[in-house]
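The chain below stands alone and is given in structure tokens; this is the form predicted on its own.
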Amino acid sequence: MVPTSRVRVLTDGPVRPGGEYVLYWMTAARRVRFNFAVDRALELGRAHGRPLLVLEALRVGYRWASDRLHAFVLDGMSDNRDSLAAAGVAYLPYVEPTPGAGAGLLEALAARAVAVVTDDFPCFFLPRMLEAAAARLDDAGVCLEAVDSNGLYPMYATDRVFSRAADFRRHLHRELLPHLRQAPTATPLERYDLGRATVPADVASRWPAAEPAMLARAPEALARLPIDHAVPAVPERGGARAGEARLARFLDERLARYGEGRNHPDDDAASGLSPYLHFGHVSIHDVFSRLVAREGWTEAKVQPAHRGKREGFWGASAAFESFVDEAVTWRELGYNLCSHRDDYDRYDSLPAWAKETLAEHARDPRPRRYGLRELEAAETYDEIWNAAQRELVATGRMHNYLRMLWGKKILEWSESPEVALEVMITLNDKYALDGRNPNSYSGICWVLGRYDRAWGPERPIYGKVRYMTSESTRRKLRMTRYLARWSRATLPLPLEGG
């Protein structure tokens, strides 16, 4: 049964016994496996005796829509699409063509449905397309519920919101085991009986499934879709397969050395998930899991005496513990602020001490400035921030140490912090494949202050937010072949692997 901590009712409207099927509607956990929400549309098919209709949309209205960012959502149509056909689940995925095009969709499925079961994520336009299909859908006496799979710490089941990672990992340490009790099924239609439903004629005439070519990225199918084609689909595929594969390379040539390799971009032992993660194409459920399985671990390996601690808690290997404090800890840690504040990516939200340093260091000069058409171009001076830029345009990843200092330098380069905020957020929801995602926002207000204390001593522009370098990075880190790859002008640059 899935955790009553997971699932929000969102109308007042009834289950109805006799509508014709239990509509999931797939919108962030956009996966079968591992998936809170496909556990609840089962649950509820199976009490009513109802199959399992699937409504996977994409549409073209939001900010930032693009070739890259909806390729990477097709390729986990694709393979949405086969796996509910071989377990014999309707499935409708609908790509809308042009803005607003698919406006009343959810409504015509849901008025035939015994209740309609959807995806609970924190940040983006999602939660504010689920408060106005919730509106709509109350005006019909249907009812709504939204599933949390973001993590494996249910977003709702503290109200506290955490200002440092390491009170968060103290309150984990303290909560979290029970809930890794109660984890998802993992292959929750392998026995699927509940029948196959059929998705209404005016439905399928009005809001046509995405014909092949779509759900194959073909580019004469993106090119129709009024979308940014200025920022190209990259060759590393989405969807649920390329994700489990990208994870068992991790777990089988890079975990072993992700504590330490992981910082450095000759030797990158990251494990590549994070894109996965935020298209809800692998399950950090399914991570975990594995990671379980491989390392032997139990609960009986816990040890309390390190609770709080970023090693020793967890009575496993190193990278174990290294890896699930990135994954777990520093991940939820975002999810736990955007579930509970709608300001979270908006300067106002940094903390009090950050905003009064930075205001007292607002006037300062900067010795260098540029703006959002040249750093996009990664016209600098910098020679590693520009490696990390155009690593960022041409695949739609940067590496996770630079990322750091690719935001501190952007603060450096602009008239004030709040722009500053505003142009990383700016590059990386437009080109990071996991953008426009709690950790993301986390990551980047990280560079303002946020989650972290007051350093010294105090400098100019940075005052007591902490200072980062291209040259300390250069004497810390192994990048020689990095950057003989990323400065290159010439973009997009040819990807390796994938």
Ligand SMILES: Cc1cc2nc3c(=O)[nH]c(=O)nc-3n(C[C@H](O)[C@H](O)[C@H](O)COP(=O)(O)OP(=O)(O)OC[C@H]3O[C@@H](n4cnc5c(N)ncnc54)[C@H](O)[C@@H]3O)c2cc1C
Second form
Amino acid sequence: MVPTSRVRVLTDGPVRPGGEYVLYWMTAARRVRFNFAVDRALELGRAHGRPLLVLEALRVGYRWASDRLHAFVLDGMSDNRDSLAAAGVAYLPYVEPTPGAGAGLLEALAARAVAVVTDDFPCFFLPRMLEAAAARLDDAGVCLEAVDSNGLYPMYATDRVFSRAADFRRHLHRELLPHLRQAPTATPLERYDLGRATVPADVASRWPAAEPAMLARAPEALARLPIDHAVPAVPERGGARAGEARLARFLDERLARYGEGRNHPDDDAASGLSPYLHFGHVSIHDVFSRLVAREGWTEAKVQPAHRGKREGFWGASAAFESFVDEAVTWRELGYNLCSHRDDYDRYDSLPAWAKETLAEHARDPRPRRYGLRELEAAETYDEIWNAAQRELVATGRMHNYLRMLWGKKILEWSESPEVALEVMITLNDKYALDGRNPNSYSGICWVLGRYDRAWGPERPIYGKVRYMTSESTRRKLRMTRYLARWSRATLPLPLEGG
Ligand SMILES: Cc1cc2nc3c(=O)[nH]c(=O)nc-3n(C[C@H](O)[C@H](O)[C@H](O)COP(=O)(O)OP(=O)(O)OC[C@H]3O[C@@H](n4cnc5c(N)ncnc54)[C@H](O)[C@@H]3O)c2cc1C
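What would you give as the form predicted in complex with the ligand, now that the form predicted on its own is on the page?
Next comes the full complex, this chain leading.
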């Protein structure tokens, strides 16, 4: 049974046993494994003896739609097409050719459905899209359920909004274990036997399935779409298959040196999983179950005396403890905020002490000032900053430690902290594969004091907000090769889209 804490029923409409299929409208957990929404759709399908139909749609009319983001999502759709075909489940992969062309598709499919199950995701345009869909399906008398597969801890298991990682960690150490026993099914479609639904002919002709060239992210197919072609696709593949391969490589080759190694650009030991987690190509439950299997961890190893501590609670290796602290405590802290407040990306949502100190220093002279265009083009005096920005523009990724420095320098070089926030969001959401995620806004707002405390001594511009310098970064980190690669890289800088 999918836990009730994972399911929000968004309409008053009843489940309709006479419907032709159970519709899973896949919007955020773009995978077929370890997915509570698949489990829930199968529960309904079994209860009513109806097959599953999966609709995975890709819109063009959202801010930042680009070749880069489309290609990554299309890789996932191509993997889903293969997996669902192998399982005998009907799948409609729909790619909008023009903004708004997909309007009506969900209702048309929902009209023949027992019920509609979809993903719950707490930020970017998805909550608004879900709310609008719920209003329309409610009018049509169709049952819509939003299912949360985002984290190990269900977003709505608490009403509390945590303003410090330490408080959230303590809460998780007290509350998380029962939720770990309620994981989604690893391979829910392995013994699928509910039959094959048919996409109604009128739907298939008005909203045809994406052609193979589109699912293969062929450049000529992407070129036809009204999206930002100036942010090019990257060679790195998206999708469940590539995500699983990344996870395996991380566990085999990097995990053992994760704690310290993840800080050094020259021998980066980080997982690189964030884009796959963001698009739902990989599930955090999958990641956790593999870690547990590798470590031979069981609940009996938990050390209650270490509740609330960054290390020791799990009774596991230092690498396990440190990775889980990032991938669960820090990652899910962002989901906690976004699921409970809709001002998560606004300046006003920063802690009072941070706004106060930044306001006191608002008039401090800025010895160097750079606007969005110079920053986007990596045209600052700072070699490390330029290298990090070039990596972001070229690959859709930025090294974890440098991401913090990157943000701090934008604060220092912008005319105001409010402008710095806008610039960080623009550059991160536009170029980063993992952008537009709760952790985009927690990372960016961390630069301005969220989840942090006041630091001394007070500094110009930063006030009491934590300060970082490129000089100390250069001293602390191994980054010779990184700089050789990125500080002189020339980029086909896509500036016109911003
Ligand atoms: C200015 C700034 C912007 C950021 N923007 C994003 C963003 O757009 N998307 C995003 O997912 N993360 C963002 N982060 C957080 C963090 O930098 C990335 O999650 C991490 O670098 C991703 O690399 P990885 O998958 O190799 O991480 P790993 O170190 O392998 O960690 C595993 C997973 O844990 C989570 N995680 C790790 N570090 C953090 C953290 N500090 N906060 C929250 N979750 C974390 C991520 O989901 C990550 O994939 C940002 C941080 C800063 C300072």
